[in-house]
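Below sits a lone chain in structure tokens, taken as the form predicted on its own.
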Amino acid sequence: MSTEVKVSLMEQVQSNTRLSFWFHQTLSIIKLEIRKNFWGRRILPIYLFSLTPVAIFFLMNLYPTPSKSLGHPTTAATIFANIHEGVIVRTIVFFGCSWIFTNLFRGEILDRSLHYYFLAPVKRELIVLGKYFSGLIVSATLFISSTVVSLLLYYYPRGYEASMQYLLAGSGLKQAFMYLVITGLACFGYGVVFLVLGLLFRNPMIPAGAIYGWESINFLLPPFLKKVSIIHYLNSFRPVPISEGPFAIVAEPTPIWLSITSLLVIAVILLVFASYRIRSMEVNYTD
């Protein structure tokens, strides 16, 4: 065997093992992170946050129409559209995430330990994809259960037979995934956005307000403003209509494998520029 075919196989069994260690580090990192987001005192709030959406059709449950009926299912199936877009994604998901995302680095700070990341042999971009992908699966656990609760209670009024019927022989299940798949795509999008805005900012609850705004208007703005958002492509994946209103300006909805495709290339983008920011990145407590 010739001395360059030796040296490659050696370079490529360093990068093999190199990746592997990178990956037990990334792992390790996203089950502590698990951890202290799962059971730390700031994620109280946003437990009692994720059951709003459960208590109202909770509360709906115990005071029900007379008929203790939804009406026809068509009907009943647009008025859960609008809840879950207007009161689980665009409020409970989005103000939920900003918790989650911006404390992961902020929170750290509070607590006076992010100094200890940084004197551990681990490379800083291994604690960004930690930190993500550990707040991804603590919100995206937390707000689709939210979701597939206030489901079935939502249709619980029209009697265990009605409610099987429609989502077995109807489309009802495939609402219902469909919904789940919002859901996760939203903790997805705004995850990484809540991310690097604790990173870059002080307080990061002025900027989250103004991205709010944005995504609030975003059925106001012109059809190329509108894919500055991620509401847009999660629109995509609607499985209702939802009327916008009088005002709201129509634009041609995106196909859902390019929405898929422009939010991963955003949480990518926007992951990297994380990266990039944690490297010169000083702790200063005093500040």
Second form
Amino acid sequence: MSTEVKVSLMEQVQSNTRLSFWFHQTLSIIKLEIRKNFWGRRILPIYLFSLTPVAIFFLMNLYPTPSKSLGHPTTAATIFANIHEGVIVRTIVFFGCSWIFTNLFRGEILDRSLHYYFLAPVKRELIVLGKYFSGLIVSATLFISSTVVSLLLYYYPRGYEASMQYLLAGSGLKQAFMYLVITGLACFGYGVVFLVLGLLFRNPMIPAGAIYGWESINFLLPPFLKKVSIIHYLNSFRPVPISEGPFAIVAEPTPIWLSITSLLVIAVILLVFASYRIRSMEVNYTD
Amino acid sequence: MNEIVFDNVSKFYGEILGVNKVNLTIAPGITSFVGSNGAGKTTLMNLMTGLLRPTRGKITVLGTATDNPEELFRKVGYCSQFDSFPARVTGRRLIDSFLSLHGYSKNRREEMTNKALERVNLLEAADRKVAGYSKGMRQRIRLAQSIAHSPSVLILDEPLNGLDPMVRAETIALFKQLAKEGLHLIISSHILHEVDMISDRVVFLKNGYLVAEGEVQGVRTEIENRPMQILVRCNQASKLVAKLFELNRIVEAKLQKDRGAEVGSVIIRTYDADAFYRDLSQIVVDSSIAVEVIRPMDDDLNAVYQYLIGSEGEGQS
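Cool, the form predicted on its own is there; where's the form predicted in complex with its partner chain?
To see the whole picture, the full complex is given below, headed by that same chain.
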């Protein structure tokens, strides 16, 4: 074997070892962060917040309104689609993710504990990745669970048999699955946006409010501007179409494969930006 | 490669000066940063560990740039002044989590964690939550964390703060032991007599500028425009003073005679200590003066500090 080939092989082995080491370090960060995020004092409001749709459906069960009959499957599906869009995605997931992800770095700065990561032999880019995935796991677990319980509570008044019929024989199972996918992707998309906001701003809630406004007027935006949002790509997954009102500017929905690709591209771009940002970040805890 | 090098390093916080034009090379052993609050001690330490980025200049730690944490923190341990810890963490878990980021296996981590806890005498409290620790224990757990991975460079920002005298003595002994093992120990402290006791070298900082560096005695010798004080106790103190003035070797002499005796003490101020010692030997031989004591009055760190840093440091020794 020539020296050149040997060197090349050694480099490959080193590179593989390095990759596996980075993977191990990222996993360690994810584990540490998940523990912190699930049991930290900052998560308590999010537990309560994620229970809001559950509480709404629970109260709807306690005090059913005769005018809003869930008897017809199409009506029931449309009502749930509206609640999922308006309450779960646009409110609970949006604000829940803003809290979870902006606190990944901002919370550490407030607690004066960011230096623990910065003093470890870890590439700062891996800290961004580890924190992001831990936030994603925590937010997706909370909000997907909340969506599942909401679905169950929503269909519960129709009775066990009708619910099972809807879920297993009709289109219910596919719809339910798509709601969970939307909730998960919302965590994925909004999460990365809020992670960057937490790195850029001392008070990320102000830009988060601006993004909320932008996402809320998405239905009024011309087609090319609609694409500069997360909600536009999530709409591609809607199992039940919902009306956006008489003033909405209707645009051709983006195909699902393109929506997934777009969300991935947005996430990668923002994670690269966050990595660039964190490389030059200083710890002095005075700002 | 076996040194920490600051090459013309400046750090500004906006328009506020942190440190300016620092050129410094730190060899193995114990080096102490001395200076009043705001002198730039912590800034230098944070620059050395990459927590801050220099506005100008370059820092290398044993050949590694400070913007390469992956390599840097295999060699460096930093016990910072930040007195905050992740919530609900125990002492043991704090160190174990830190070592997990280094990539050590579970068994190895356990072994290294126990060793570090033992070195700071915190093994018994290891499974208690850090939030319940006393200030001294928190200081020690930070120290344990910084030495757990056996670094070659240990940076300690005010490491003796909050320690009771017993633990303080143990910690100083640990520092000396670590230095003996070939580590670079860089310490910042306000407690000058302790710095004096443990340091091989000192770096004096004032308002962000490095004003002097070297061994304490060496620094003192380099201060040429400040007269040095030397105490001489002998049997003919007045005669000695007169002879010294004749030779024009001293600038001031304070005579303190013992009551009813010819023996007395004289505190002499001179710009050229070496020449003074030579002349003194000659006078003693020529005049048959019996000298009991010759002692430099200001070779200790506090005196040097007063010379260099000024009255700001008075309350800190």
